[in-house]
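Single chain ahead, by itself, as structure tokens, in the form predicted alone.
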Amino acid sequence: MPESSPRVHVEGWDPSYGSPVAPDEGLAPSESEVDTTVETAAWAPIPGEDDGIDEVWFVDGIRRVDARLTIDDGEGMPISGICGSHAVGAVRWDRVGRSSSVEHARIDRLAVSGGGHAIEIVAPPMTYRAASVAGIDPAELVTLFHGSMRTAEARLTAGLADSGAFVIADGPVNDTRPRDVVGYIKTHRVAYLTGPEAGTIRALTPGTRTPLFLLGASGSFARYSWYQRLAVGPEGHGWYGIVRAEVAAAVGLEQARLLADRSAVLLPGVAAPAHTDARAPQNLVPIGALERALRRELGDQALVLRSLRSASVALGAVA
């Protein structure tokens, strides 16, 4: 093979989720600007630091599509619907005690209709509240149920940083206020960084970091961020194991210096291991274990398909 051929790696990701580097040209303007010198112009990887924090929280979400609705009033054409429940919930990892604990696991059931309908499914024990988008896309249903469920992350993670807990919330940041929460991104949809910086993140070993770099500072949410590796894979490729975090930038550089750095230790040591977990290394093993959890919680589909077409025959949808 020539040496200048690009190498060929075989990851356990499932690829049912994707992929973990999934480039997405549709980068908003206020994103696309990033400062790489607000902590150093001399890039090179950073040593993570623990600082002694005695507990952590993760807080994450799952989604479920429990049903496809049709809506025909009986003129023109039908409508499309879903019915979907998600789970919100966390684990406190208590560092002290060694030991970790799911907590405020919390379900909501949408029952999402197009073209402004809002119906409300009652399929005992379950009710599925009503929510509605104007058009007639499905897509447009599926947003809003997702959204729904980002909103109750937030919500929950909120209300522990409030609280004075320190919070990893898997997905980006989505608040404003300086509070300590770390936002996990395990996939990689823009590459933010190039040359000499974009180098530096192949040079990442586990517990350390890449410098702060700061986004969208001209945007209405400015945020810190910074690269660092979970893992090292057996001929990993230079991205095996690699997640990007982030803070509000209203937390201040020295704050967000000091998440950086913690979570740079913290956060290899709770990588999942590649038998345990079809998206190993970036899926941590405490919110594996919240997902576990959560999908639960939200009980059995075929049950929950069953309730659900019998109060469709009530309504006169046909599920």
Given for the second form:
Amino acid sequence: MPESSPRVHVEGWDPSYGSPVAPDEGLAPSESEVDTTVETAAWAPIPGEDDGIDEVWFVDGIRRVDARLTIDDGEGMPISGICGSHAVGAVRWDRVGRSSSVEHARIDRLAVSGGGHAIEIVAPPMTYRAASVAGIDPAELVTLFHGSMRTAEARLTAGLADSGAFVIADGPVNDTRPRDVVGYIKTHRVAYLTGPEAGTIRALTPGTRTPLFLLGASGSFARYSWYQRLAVGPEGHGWYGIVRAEVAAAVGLEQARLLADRSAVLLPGVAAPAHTDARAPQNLVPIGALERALRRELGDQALVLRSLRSASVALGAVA
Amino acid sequence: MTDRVGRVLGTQRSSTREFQVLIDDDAYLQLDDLVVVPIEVPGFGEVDTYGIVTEAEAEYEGASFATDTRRIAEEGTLPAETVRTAEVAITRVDPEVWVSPNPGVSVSRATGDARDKALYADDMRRPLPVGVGRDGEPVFVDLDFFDGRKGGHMSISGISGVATKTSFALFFLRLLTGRPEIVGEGANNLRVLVFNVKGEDLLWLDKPNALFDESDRAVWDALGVEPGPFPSVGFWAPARQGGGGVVTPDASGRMTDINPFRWTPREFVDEGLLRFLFTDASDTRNQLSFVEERVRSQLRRWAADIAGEPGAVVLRQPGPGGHREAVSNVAADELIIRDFSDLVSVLERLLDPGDGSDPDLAWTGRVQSGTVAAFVRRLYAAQTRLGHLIAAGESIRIDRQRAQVSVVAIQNLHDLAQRFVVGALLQEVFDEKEESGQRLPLSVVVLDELNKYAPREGSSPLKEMLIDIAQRGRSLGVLLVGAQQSASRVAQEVMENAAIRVAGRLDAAEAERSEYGWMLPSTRARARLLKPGTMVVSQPAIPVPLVVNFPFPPWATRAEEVDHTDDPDPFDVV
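Could the form predicted in complex with its partner chain be shown next, to go alongside the form predicted alone?
Let's see the whole complex now, leading with the same chain.
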């Protein structure tokens, strides 16, 4: 659908969240192998299919840096650390009973210290367990903290899937085992499709999906992926409301198709209407609610910081 | 003693006036429910806070947009929790340490002793039930605030028809007369004067109500009164116009056991009833009242009894000692007053001779001739409306001692005549008590349409009288139970002196007026929706108004309701 001159669209997301289409290098072509022929070679939107599954689970986590620490060992330069809290939980959508509930919410608090230090910080009723990175780069601290959350998310997702649940997890799939887990990716940083296949994305309507394509087939972490459209925006650009989803290739092609068909139909139904979410429509309603519920569980940020300050005084540390 | 219903809400501030309750999933709170919150006050100890539910609310916690409701309830895609809360107005803190309830503290339903405490029933020396709460248990007023010890009078407001003002007044009277053990010494010889100003609602108080259901009995039992008609009622109606030689009562519906009443010219003169002919609020603006005052006192001086003609008077210039004896030598041209028309023509001859001669200044004073003419015109107007209430002959007066409750049926009289009768009777009651100077026995007066007798604007002898009763009646044991459609149209002095205030359904605009400042904002809003049989009651002993229900009356309120099953069969000749 070439156009004579480019049209400008104002993105629906709150600018502080970035853009759903945020190419690192002009939507850089994927470096991993992409096989677009696994399902079909004839690329056109495929209608999804609701197989009437009773329950859908959504898993997500949030994190917050509660305080930054400075560890002074009396020698050399002071070293950085952070106190962070993350919460992970799930929303169980009971399609038969037509109700949703937040389940399995769990908070973890970490005191991550650089330079190999490991200091537990107790600020009743909270305890920040000690975690350590060898280096002194503050970015490393956050990476470890973020990783801790991703691990908790993965553990909850795996646990739910193992008990027979169909799970939609926020973010890419990090699990190679054959589980009914759909990774749900809101932002597009890499162009997995090029040429005519990419054009199929523009032709998607809510309820349809692209054919499956296989990513990283030769690597240890192969997965099937597809694009689908959540909603049609008023005067939306060609990529408005597009999300990418993936499942571990280990589930097999047939199961991957079933999960993709199911998601193609179910996800538009829970897409956030434009005015209700800063990242509409990509931020799904259950996930938005889950994030709000989890954020509440973390406690008031100012109060948390205040108790950390009193705790650090008791420790003799300087916050 | 108590059962838990929730916790004090922590997202809104609690105060010493009100707080909110987060209601437990397995409990409920409705309007008017009573709750108790025990609070541990550091440095003092335990304090119990009592309150009454003034509003109940519910919402989805987690919904931020209107359409979220659909996502939660219909599609089920948005997790949310139903939150039910109740707003509580604090009625009491015991012991009196005025602290606000802490958030998160358990809230329990107040029952038994706790309920009594919430309603100050434990604090009342003489708690008289005035209805039942939503829990079916009696709600009390402290009689000390009705019978004059600490306060007096009751004022009942509400829209005609649905507010059931008269029904409540009678219900109150039934309890007042039916629970002598609570009323105490005031119950002895307690007398009630009730005016039936419209309809015939009050003419059947002594008859059982055929529509009374046994299911209503339970409420009466809870109130401690055997449901039945009033045991001791006397019915009085003004003498019928043109009755000939026989004086019969003019009471339309009721034919039996009703007695007529009227005044003789002698009584009219002695009691100064002339002033109750000038009760229009505009009468005091012109000089009519000045003429009236002079004529009234002249009549008193000049009137002499006539031997052999009881009740009639002849006007003669009195000697220095006044008239001491009845006169027997009445001349043909003397001014004899045997009925009201005589009075009018006699006064006309004195005030406005019409033959060109000057009026007697002793009777008119120095007022404009126009004023005198207006005065005479008023008399003529009164003659057609209430002339038949004044006639010579034996005295036929209302005997309030004959029964505990005396009902005076004035619904058939013209407004002017109604005001005359009310004024004359109120004065009689008040004078009697003023003479004795004793508070006991108590005299209760029930008067509907108070705005007609004591309007806010203008002044009249009747209004002055009612204000006097409102202000001094308390100490004299004359207690007014006044009813009106809008409190804002009744003399302020009368309203302000009513210690017990009651309202049925109110007009929306009326409910916003300052006269109803004793209501909570939530009560005002509800007052527009109150059903017949539900009233809001405020009394000085309790800082919040209470909503009470009162039961269906066991006495008839219409001729058709009269239960005839126990009547003797007229064909059953013994």
